[in-house]
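First, one chain by itself in C-alpha cells, the form predicted alone.
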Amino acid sequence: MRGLPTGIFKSLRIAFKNLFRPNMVIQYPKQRAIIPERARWAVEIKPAQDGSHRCQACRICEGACPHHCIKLDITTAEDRSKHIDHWWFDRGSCMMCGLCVEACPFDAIRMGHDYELAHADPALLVLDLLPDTPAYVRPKPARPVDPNAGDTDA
C-alpha cells in the first residue's frame, strides 16, 4: 500500500472552509452589482451643461473605433454647417477599449455605466444615438475690446 490519499483530506479541508464563509453571489434582479466608477461599458452621448449634445461631425471617434462600431451619416450644407443624420453605434461588436472616448477632442462621447446590454433580437445591439441632428457649432469667444482702437493721435 502506498500510503494515505491525502487527496480526499485536502479537498475535505477546502469544502468545510468554503462552507462558513459568507455569500459572494447577489441576487440579481433584486440586488444590483456595485459597478467601479472607471468600468467602461457601452458609448453614450455626453450632454453639455444645457442639456444638447457637443458632437461636431468630425468623425475622429469613427475613425479612432478598431472593430467600425461607430458611422456617421453627415450632410454638409453649402454654408458649410453639418448635419448628423445618423450616429450608429454597434453594441454587438463594441470591445468596450474606449478608443473612442480618447480621440473625440470635444469630449461629445462617455463610456456609460449600463452593463445590461444583452439581448434576444440582434437588430436592438444596433443604435442611433444622434438621429436627425443638427451637429454642435461651438461658440466663437468675444474679442476683448481694444480702448485704443478708437484713438488716432498722432
The other form holds:
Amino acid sequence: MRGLPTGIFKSLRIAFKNLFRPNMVIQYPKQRAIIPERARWAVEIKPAQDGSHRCQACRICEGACPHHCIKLDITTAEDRSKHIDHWWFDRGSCMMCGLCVEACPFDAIRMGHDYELAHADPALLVLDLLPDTPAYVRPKPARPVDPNAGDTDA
Amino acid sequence: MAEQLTQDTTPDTSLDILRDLTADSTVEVVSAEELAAGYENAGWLTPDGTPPAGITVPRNIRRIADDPHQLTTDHYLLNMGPQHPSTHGVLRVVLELDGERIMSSEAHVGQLHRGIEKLAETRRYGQLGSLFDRADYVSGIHTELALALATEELAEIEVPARAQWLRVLMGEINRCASHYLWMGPTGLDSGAMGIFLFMMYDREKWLDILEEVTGQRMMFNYVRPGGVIADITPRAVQLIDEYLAEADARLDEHWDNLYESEIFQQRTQGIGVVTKQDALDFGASGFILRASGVDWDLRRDRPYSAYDRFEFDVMTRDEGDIYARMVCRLDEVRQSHRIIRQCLAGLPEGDYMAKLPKVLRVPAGEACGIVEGPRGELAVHIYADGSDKPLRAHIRPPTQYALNIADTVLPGQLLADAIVSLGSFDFCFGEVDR
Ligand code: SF4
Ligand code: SF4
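The structure above corresponds to the form predicted alone; please give the structure of the form predicted together with the partner chain next.
Every component of the complex follows; first up is the chain already shown.
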C-alpha cells in the first residue's frame, strides 16, 4: 500500500454523512408504498360507474392469456343470452403480464392494485371473480349496426 | 450398478477410437467398468498423491495436468454450488484445489433451465415479450427490444419515432438499474457492505420510474413489435428530473466510497484479469470486452433504434481486471445519464405504437435482432414459418460466453478471490440457462 489509506477515511466520511440523510425505506405494515396508476397486479373485474360488471362472456381474454389462467364457464340459454357460471382466475399461475386486459374488447377487466396476494393454501389462489352472473348485454344502439364492426371503440 | 452401466456403453471399438482421438489431450477416456471402479475407489489417491496403478480418473473430472506430482497438498475437489434448489440463478462450480490455490475450475449450468426457447414456439408474437423478459430478468427491456427488432425486420413494420426514443430511454434506465445491481453486490463480494445499500437506493429510484411507465418493476412486457405499449407519463418525467438532479453527484460519492477505498483496490486490482486476446477468442462482449481494451459498443458501431441520434462516449479500460470492469460500468452509468437527458430534451411527438393487426402474422424467413444489453451483445434469432408463432427462437446470452472465460481466469487464483472474480462477470443465469 502506498502512503496513508486515505480512501478508507473517505468511505467512513460518506457513511457518517448517510447517518443524517432521510430514511430511504418505508415501514411496510404501517406505511404503504405508492402504487403507480399503471402498476399491474392480479386481474380483477373492472366495475362500471353503477358498480356492475361489463363482461359479455366473449372469452377473448381466455385465448389471450399465455398461461391459460382464465377460464370461463358459460351457459347459453335458448334465446342466446349468456350466463356466466364461473369466471375462474388462477392467481397462482398469473404472471401479471396484462395481455388479457389489453385483449378485452369491452374494457371489463383491469389489473388490480392489491399487492398482498400471498396465501398459505394454494387452493385459495383460484378465484371465482364473477360467480353465477348474467353476462352484460350492451343496450341496443338506436340504429342497427353490423355486429362484426361494432364494439371496437378504442 | 456396474452391470447396468456396462449395458449402455459404447462397444470397445469406438472407445478405442475415442482414446486415439484424445491421445494428446489431458482428457482421459475411460470405459464404464473403469468409471465404476474409479467411483468405488473414491479415495483413489495414494498418500503420496498419485493414483494407484490400474485406477482411472472418472472422466468428468478435469485433470490439472498429466502429472499429478504438481500438487503440493492432497488432491481436493470443492463443489461451490447452489445451496438450495429454489435459489434463483445459481451456478455450480467444481474447483480443483491445491491448498488454497485453484488449479482448475469447471462450471456446471442448467439449474434455472425453464425451456424458454421451446416455450417460445407455442406462443404468438404478441405473447413472446412476457416470456423473454424472464430470460434476462435484470434487464428485461433489452431482451424485449432484441425480440421486437427481429420481428419487425421479418414483418417489415415501421416503428414510429417516438417509440424508438422511448425504447432508448427505457433501455438506458434499465441499464442503470442493472449496473447498480451488479456494482453494489460486487462491493459486497469484496467486503464492502455499505455500498450495496447505497447503490440499491439508486436502483430503487430507477425501478420506481420503470414501474411508473411500464407497470412493473422487472417483468416489463413493455417493448412490443411495432413500438411500446404505453407512453411516458408526466409523473415519470418529474421523477426522472428529480433523480437526475442528484444522480451524477451520487456517482461521485460512490466513487469516493468504494473505488478509492484501498481495501477494495487491493481486492480487485490485478485479479480476474481477462486479456484482450482471451476476451476476443471467447466471444466476450459488452463491458468485459471494453474493460480489456477493445473499443466496441453496438450502440455506437451498429446503431439500432434511435441510438444514432445521441451523443455519448464509449468507455474503455486497458487492464482487464475486476477494478477495470467496475470503473467501466460506473462510467457507463454516467453516459446513460447523458443519453437519458438528451432523450427527455428531444422526445419527438407522435404515436408510440404502429398500427398492427390484433394477431400478428410474420412472413416466413429468419431474422436476428441484436442489441447492446447491460451485459453485452444480446441477440434474439427468430425463425418464422409464416404463422403467428415462431418456428424456432433462440437467445444469444452474452454472459454464457463470459462463463467460458471464467474457467480460464480462475485457475491460479486464491480460493478467497473466486467469488469476487466470478461475480465480476455479471452472470445472469436466467439467460444462461434460459
Ligand atoms: S373479460 Fe372481456 S374478454 Fe374476457 S370474456 Fe369478459 S368481455 Fe370477453
Ligand atoms: S395477466 Fe397475463 S398471465 Fe395473468 S391472466 Fe392476464 S394474460 Fe394471463
